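Coming up is one lone chain in structure tokens, specifically the form predicted alone.
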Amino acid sequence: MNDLYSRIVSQRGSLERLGARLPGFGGYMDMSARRQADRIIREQVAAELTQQINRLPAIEKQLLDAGGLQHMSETRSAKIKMQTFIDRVATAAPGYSGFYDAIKVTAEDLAVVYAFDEALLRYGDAFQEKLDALGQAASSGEGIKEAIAELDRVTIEANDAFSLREKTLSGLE
């Protein structure tokens, strides 16, 4: 397994902690509830990420007002990757439908799925943190390139993590 997989699985918490962040989440224990639980998680993550990406135009305007036209290409690139992640999370097929139903899911498999779902929520927190840093950099005029690079790094990692989640759910990883 790769480093990202190992990090996500090693940072897993409890089902209670996952449920505490997701109103209406009942867990995956009931086979018939898995599809619903997967949808609830992805909708919550997509909503949180959408709130974060909606902050970026104001930060870009702040950069432009300070003469930061040279940063627009990098912020646009990060925004596209962030939007791609949001779209992937929001529109992915339920993890337990179709041919997934034929896959026997063990308690260990569920623990790994919880770890990936927690990771999706942590990426929302990471986007917030990186956008806060970019906003502060835009205000001060210092560290802008570094803040954009960090935001870009998180967007790439989030997309990689989601790809890994999909591969794990399908049994390919």
Second form
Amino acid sequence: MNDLYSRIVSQRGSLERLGARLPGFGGYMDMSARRQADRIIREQVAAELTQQINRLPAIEKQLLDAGGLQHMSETRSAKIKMQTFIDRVATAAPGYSGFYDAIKVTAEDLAVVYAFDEALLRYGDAFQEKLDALGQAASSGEGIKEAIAELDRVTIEANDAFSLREKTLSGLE
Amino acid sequence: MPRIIDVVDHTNVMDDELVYREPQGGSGDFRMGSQVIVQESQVAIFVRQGQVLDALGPGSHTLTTGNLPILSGLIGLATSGRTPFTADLYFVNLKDLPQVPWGTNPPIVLETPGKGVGVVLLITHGVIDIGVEDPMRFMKQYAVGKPILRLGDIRDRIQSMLLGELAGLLSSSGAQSIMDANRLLGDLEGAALARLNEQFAQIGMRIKAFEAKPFTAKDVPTDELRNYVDIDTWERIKRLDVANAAAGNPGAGGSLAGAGVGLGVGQSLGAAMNPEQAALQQQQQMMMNQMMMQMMQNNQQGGAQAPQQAAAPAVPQTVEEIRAYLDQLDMKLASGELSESMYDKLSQKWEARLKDLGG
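Can you swap the form predicted alone for the form predicted in complex with its partner chain?
Okay, now the whole complex, with that chain kicking things off.
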């Protein structure tokens, strides 16, 4: 497995930690509720991310007002990746046969899945942090390029993490 | 006796459809217990007496006072919640409408100070990805009272938003030519997307992507230019147009020098809307004038000096000599010393020779 996988799995938390952030989330133990649990996670993540992406046009406008037309290609690129991530999270089919149709899912398997679910939520926090930094850079006029590059990097990583989550879910038998 | 709608859904959604009313003919009669089936990427909104009331998300809903709190509050006193009630039910399509085409009609006027006539008319086209983001807001602004709302019904609104933003961004971008504008195209697309986001949000829509093809210059008749430029610029264009017409007169342009002047004026008008091409043509014009001057000097100075100044010998041998010879052929054709058929024959022969020599 790659570095991203190892990093995500090593940061695994608990069902309680997830439940604290996701009202109504009961975990995947009960097979009948697995699709529902998956949907709750993805809807929550998509809602949080949508809030974040909606902040970007205001920052872009701030950059433009300060004559920052040259940054718009990069911000657009980051925004497209961010939007792709949100769309993937929001529209993925609720359930993966390998995982959801399995009768037995071990505690070890579930810990990995929860780790990825937590990772998705953490990317919402990461976007917020990077957008805060970009907003500050836009205000000060310094470090704009670097701030956009950081945002872009997180969007790429988030998409990779979601792909890994899908693979992980479908690989659990 | 009213015909009660027991089950209602809207599955056959057209590609460009935004809002669809059920039933199409007008208000329908519902009752608590009627079922409303809402597809993914849809929202169903009840409207009564012109007021946008409750909304239902994807799923199968049995109407109750619980899921229609506002509507049931309105009708409750009169019906006790049991008798049928009249309402309009609108299905709003929340899907993205990808690849919605747009274009610069009218063209965008870009000022090009010191180049051509000072303006260039830019045209381009592209696609946008849009969709309804806030169904309530969108409904209130565009759809209430209509049996169906399709993209074409609000296309002018969208088009004017796009062009307004793009024109504003171009004028503030510092671009002074088509090449400048095309160099900035990626940034302009990003900037337009950022600015349009706010405008689309105001009408309850979202814009996810904004793509544009490279800009090109639009050719328009002189009279039409009046719609795009100020009066001073237009008068300058008219003067050029008159000069161009005069240059096209065989009486005035009969001599070689006259033809040269006429060509210059004609080119300046023809390329007035395209400064890069104007600069290139100006350069070509200067080279041609220089060649003509040299040829006239050679004629005046007689045959003694001509062989020394002629760039090409009687039978050209090298690549440079052949090129010079071909240039002379051009001048001879222009001055009428050579017929067109002879020119074609000779130039083909020497072009082939030049190619053989690797020139």
